[in-house]
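To begin, one chain is listed below as structure tokens, in the form predicted on its own.
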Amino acid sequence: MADLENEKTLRKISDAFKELAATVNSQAVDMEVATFSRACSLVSPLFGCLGIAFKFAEMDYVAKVDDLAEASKSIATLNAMLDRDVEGNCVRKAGSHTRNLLRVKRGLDMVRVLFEQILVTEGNSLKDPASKAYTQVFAPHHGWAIRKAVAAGMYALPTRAQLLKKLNEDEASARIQMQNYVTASGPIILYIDKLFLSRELGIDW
């Protein structure tokens, strides 16, 4: 976290999700497991800027991440992963790549709406973009612990000029690029729902 003072984590971001949804719509190549999770990396920091709150969401994306990170040495394509785990008809099981996959993409989910509605929502207050993010991405998956938990966190929040602050971005710069990464999130989001519905495995579990 030292270093986000000098480095553009949200420039970071937008640049290597525009290189993964360039892959993604080219549609030639499957998307390798590590380019992927190099990607994701990326996003953690942002997780950590945002307080109490998501202080769970952090922690469970991290961890998850960081075991994609891990298979990406032995498997090659988030393609091969998921076959890798039905063949072993592991899939639902905790701890399994598919599944931490799944969470991964529900993190990447809930950065895209919370930029959505910040993009949309004046004043300096996080509140409500974080709050809608959170109920319509994770709060279905949650229960009722958790959800007043992260309720209660929600006024711990940085404003968004704190945030701006921590992220070492201006108002302008960042709207560019929170911009640049719902665009390219979406098909990249898209792109991972498909892989597990191609497999009539769900995504809502």
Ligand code: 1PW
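Right, the form predicted on its own is done, so what does the form predicted together with this ligand look like?
One chain, no partners, no other molecules: that is all that follows.
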């Protein structure tokens, strides 16, 4: 069943983020929590394709995206969501929507760097692209134990060919979808950073 589940995973991700990016780039409307969390949930199967060692990364990501989906039932926009946590003085509190948004944003950014690196790396190993993505995005925020566990997990990554097979893509189609996601996710990640920075909440915690 895994194959069926992953059918068109990349395509779904790239379509959803292209749509989100169009909203951001139009600067006409605030990003909705529901639209954002729905797009983020499409990325979850990708973590599952990165091998058993990243199962815990997937679980953490899924839990946080679920929390945002839950929040969307009572809060319309990301702006309003942050304002609420600022008012409630719980921005950095473990499990807060705002804190979970920052973690989810890092997940999106890591996938962006991973794809960027896959696009410029030759050969069948994902170790360099994955290491670079982790080192750039998550490692600065993780303690020694998690960094060691992730480093160990790098040896259990699938090969490039195995990943493409799991995603039901060939090299050419995967390149197109990955490039689409890289292009679309940039402005979305910047938009989220700005939500934090405009309120002087910081993004390095």
